[in-house]
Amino acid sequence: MSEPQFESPLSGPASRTDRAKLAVDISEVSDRGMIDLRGELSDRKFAAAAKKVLGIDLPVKPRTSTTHGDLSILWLSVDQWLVCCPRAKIQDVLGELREALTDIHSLAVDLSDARAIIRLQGNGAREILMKGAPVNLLSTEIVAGTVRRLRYGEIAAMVHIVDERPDTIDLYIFRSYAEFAWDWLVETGRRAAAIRLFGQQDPPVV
């Protein structure tokens, strides 16, 4: 019997993209696994068990994240987090979480194939995302580590500010909308479409 194999939702569109025409680097993050973790932080046993497995406290402040080695935890709500790590490690981490959380009111589910992640890297990445999202990503509050749910191109999405020098931003979208989001980013991310908000614009190339 053949074993199931992971297939990237963007392997085709990414291979057809002319990256030389883009103002920033746009790529798919295909090697990341994701676990939806739910529980009550008021339950000290839950918080302690999660930290024992993940090696770091769950973020408690809205729209924040924490990182420990190659593992990151994104705050989604007061009782929900997205645990991200290399896809090859996801089953081990999930198994350890479920064992540690035995008899504790909680939920840990592998959602690695539910979402696609598109990474934008370079100066101007925020402006490109803002063309499709009604949120000011240039705000001084949007710093490295920030997690923000939003609508991107009229679809449910989430951004994670990975770094600021240069800007490195991961856009999370549901897998079924991955190609739509990719095409939108490629079109709005072309050098010819580049904009610089709140500053003098370069004249268009004729």
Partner chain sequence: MLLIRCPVCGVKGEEGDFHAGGQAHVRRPATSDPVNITDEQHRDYLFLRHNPKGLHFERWRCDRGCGKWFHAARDTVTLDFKAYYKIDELPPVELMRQATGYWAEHFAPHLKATKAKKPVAKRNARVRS
The other form holds:
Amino acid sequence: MSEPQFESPLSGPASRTDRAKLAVDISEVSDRGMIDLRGELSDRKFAAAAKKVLGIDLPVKPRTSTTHGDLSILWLSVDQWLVCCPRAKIQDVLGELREALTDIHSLAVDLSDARAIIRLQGNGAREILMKGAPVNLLSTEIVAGTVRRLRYGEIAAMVHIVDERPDTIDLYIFRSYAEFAWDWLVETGRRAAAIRLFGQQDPPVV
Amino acid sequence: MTGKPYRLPESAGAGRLTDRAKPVSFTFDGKKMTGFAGDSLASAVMANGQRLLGRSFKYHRPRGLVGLGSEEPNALVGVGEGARHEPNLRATQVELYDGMVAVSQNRWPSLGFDVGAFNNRLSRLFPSGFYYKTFMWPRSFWKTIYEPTIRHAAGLGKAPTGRDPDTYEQLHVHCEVLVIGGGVTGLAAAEAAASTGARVIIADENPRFGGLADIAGGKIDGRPQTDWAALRVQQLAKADNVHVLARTTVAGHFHHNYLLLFERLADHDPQLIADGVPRHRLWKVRANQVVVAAGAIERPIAFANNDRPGVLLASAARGLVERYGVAPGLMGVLFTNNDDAYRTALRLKEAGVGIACIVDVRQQVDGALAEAARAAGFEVMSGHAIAGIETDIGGKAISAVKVAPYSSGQGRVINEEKIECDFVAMSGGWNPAVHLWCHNGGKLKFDDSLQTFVPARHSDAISIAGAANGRMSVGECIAEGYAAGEAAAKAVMSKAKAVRMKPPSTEQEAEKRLEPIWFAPATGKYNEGNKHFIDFQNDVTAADLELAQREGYESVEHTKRYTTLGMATDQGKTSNVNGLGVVSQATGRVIPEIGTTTFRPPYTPISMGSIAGTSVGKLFLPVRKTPVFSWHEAEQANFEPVGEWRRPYCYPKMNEDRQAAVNREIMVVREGVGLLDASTLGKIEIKGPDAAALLDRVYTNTFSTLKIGKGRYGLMMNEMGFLMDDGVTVRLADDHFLMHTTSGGADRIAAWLEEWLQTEWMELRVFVTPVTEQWAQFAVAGPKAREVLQALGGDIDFSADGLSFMSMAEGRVGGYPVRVFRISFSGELSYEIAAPANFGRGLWDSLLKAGEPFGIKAYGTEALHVLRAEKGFIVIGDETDGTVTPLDVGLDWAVSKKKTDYIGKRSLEQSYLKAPNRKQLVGLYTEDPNEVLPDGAYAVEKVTDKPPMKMIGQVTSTYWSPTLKRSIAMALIEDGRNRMGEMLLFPLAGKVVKAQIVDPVFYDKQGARQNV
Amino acid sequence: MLLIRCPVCGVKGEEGDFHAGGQAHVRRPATSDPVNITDEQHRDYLFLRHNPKGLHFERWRCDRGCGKWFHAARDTVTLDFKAYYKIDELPPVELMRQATGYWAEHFAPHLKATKAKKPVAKRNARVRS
Ligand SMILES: [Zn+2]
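With the form predicted on its own done, generate the form predicted in complex with the partner chain in the same format.
Every component of the complex follows; first up is the chain already shown.
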């Protein structure tokens, strides 16, 4: 019996990409563990039990996230969250959550392998995503910490604004679509196709 | 005609956009020509002495330039070669670059000599409605003669050859205010809106901003209008809340202020293409507010043979001179019904272009501009109209016009006078460009003083300003632009500080009222040798419109369709109002009574590439890949699409065809052990105090009685009682289940469960989380499956009792964390083993390695299908088609009689679903065991000489069974279960196949093989 | 291409990010009484839907947002959304009053209840409409 072989969804495509041609940096985030947590906020015991394990409140405001050390919680719906932590800790966190949630109506599932995460870094990242997503990512409401589910290049996806100026954005897609999303980013992210919206431009002639 | 120097000398002080220090060479119809940087293709070709730019669509009449910009109906050209050829571009909008290869259209074999022009001679045979009337009989001629001939003659331009090598993309953008048009009105609107801090996009279809500021006459703050515009553009481009888009056509306006903007990034510069810049970008814009400042389009006058090359709009003549330093001809006649056109005479004279006289239909001409023209020495023939044109043979060049006295309503021409000239600049007044206003339901009203339609009202958050709103002076345009921009921004920006824009001082000659002229009478009967063109692009004449009225097509919508007026790619920019004028005269109704027709998107055509955007090649459709995809690829599997997934159909070895590979893979499973990538299977976790109750309501059978650690095959119906999905659901804990669905049903079933929970059974406390993507799942199937898993090692007891049929276990196998389900879709001893997806490839490799001594081989979806068919298992989508009940396919045992309510139960009680003659699932053995029936073949009891024959059912699955060494099939046959042993007939092309009805379980009826 | 707002999570998005679920307030007979369902009741439940010109009441799902179903009142002529309300709620009273034809009949009992100052819809309570 040997060590289990781990293969992240984008290890192949990422190694074949010429990043120098891209207007922003893109890379795969593969060391993140993810737990899909369902529960009813109307049940006070649920939120309290979750907080006890995770150390922070579940974000209640739609499309926000909370972060505490190496753990962050992303709002997915009014009764659904994505708990992110280092992959190595995932079984411990999941075990503690399930323990704390015994007898509380809830569902916590390890979905660490269900999604691929692509990190975009650099100015213009939002514009690149807007080539595939019909969402106003330049909205002043979309700030660091914002989580937004969307349709990206016709597939279900989610963005998490990790940082701003310059932007660091994590794009979550389901694992089976990872290569499609990566290829889409590589194509629309080409330097030659770069665009920045609303700002200093060369004026057209009159 | 060719070779005349139409390019004005530099001393003429014209051609402000061209750079004479930068010559540019290009070809037009293969002829080498030279222009200057800044030229349009149209201006450059004309500067080379050629005024023949195309042929018309129906009559193939020689045509020249009419307009100045996107309104151009005639000069349609193809630019670029081979795969990069783009047809149907307006030469007026094509920016010249060095090395450009351009061709004219609608001509064969050449522009100068065109065979299709014969249509012109036959034009009496081509009245309106010609296609409807002529190609009716005999019917057989349609396919063989009419259609091929029409297809050869019709069509605009040529399609490019080969795959487009360039890139295109799309962009979704939101803004508070979108301003359409970069003329003075649009610039004012954008400036006012932007001053509030609102995010503003201003787009103009031209490479330059300013609209007609350079030819409109009049000054702003005592300086040329272009100075004012240039300063505004510079400031807007600098602002961090404004995006300025040149070369960008707002092509359509749709519901809730959704707009399509078509940006041409690289058409004008091949170097940009070489650098990889997208050729076009389609902007999908959501704007809170829209301001239409699209300007106005001059209208032609319908006089005899007004389509001859050399007849152009007065604004086009003025623009050619002002912008490109190109003369429309050597000596012209100006034909007008309004004052604005006099600016053309004055500007042309200033540049040294001859105007023989000004023909004005108005009896009294005394406006400031007319006086200025008289003072400049022009002869003004008031109360006159052009009655005809003299041309060379072939109609390619004008030699003179015939001018006659005219008064409104006059029918015949008397005392015509000949004036020599080689071009005519005409102006019938101006039409506001209301197209975009109208795309999504904007209403219009008729304006008497302008004799055209102007905007009335709109239910969307859209406003219209400037010339597009019928304001024809620069002062009104700027004031209205500021007001519209401010109002739009204030409507969006709740806290906006209204920075009241101070309109600049303007000066412009006052204009007197125009006099409408919809038809200038010609010498003789106009329909003999003379044509008064209304729609140049679709070759619709005044006579066509009158004929349509006589034949009863009085509704303007009928007239339009019968004559094709305004239905060309220019969407009637120069023709719609004139057409209504003709109809008005023909019917004696006033124009507002006739009404106007619909303006449809796009404003000007947009490229197919921009519509496809990034979705081409490997990005055409999303493709889903399992964690083992790269292994399948390396093994050169044959793939088949299953939804968005690509699944291996089979793995042919060297010299093996697909059938041989499938047969081999089946026998590997039956005799040894096979490995299947089943990761696509839908998986849903269901948990909560009411989880079992939910399953009892969505499945036909009962799950509340299932023991923990056990699985059960379940059937799902829709409310109509028809099968929609099936699969094995396993109980993980008292309140926790794992549901398996079909590969195609994974998303649909998860949504289905959510819908019932959220909208109907709100009292059920259940959470549903799809987990398909988390797991790689493989079937290890065959008599040696157990040995392989045992060889891998781990903490799971794979013995017959340790993991019995329909049980599951969790643990480690070969070092991998797994869930194992002992279920079988092949009838063999079989395990489905699931591991987290990122371990999928590793586990797969381990299974192959551990299975090597046992001869393990991967098998694909076709072997899977044959294996299940041999066992008589149904596949949703093969044996079912949305009209098949569980009873039809013999799954009565899985339909609960005890449960009071589950989805579809009530429908099963309907008499038509219980009828004895419903089609039922049976097996088929062909009489000749080597004959494999085609999928979907119809069954009959009796074959007659010719159809119709009464069909009693159809084949749903059909295969060669290597296990049984004969063909097998499943079929839905009327009352099939009572027909066991009967012989059915399957009439196929050229033969009739006989097959006997048998039990659909062909192999191992007792199920002994999976129970070991 | 409509613009839609989800009343559950507040997201405003493109029509393509929502799933249209047809006519609102359709009652499933079996949920209350699975035994005594006449053929007519069953037919109406399965197949009978209204397609009014003007004010209409529909179900939508926030596909790319919170995943929740909700109700919307929409004018089928102008395509304007008049109101969004939760899946367990009835439309605002003024819209029930404006409704015509089938919908007027449908909402009449609820409007009567409103006049009697009974709550029209309670959160987390089933609307039997
Ligand atoms: Zn929502």
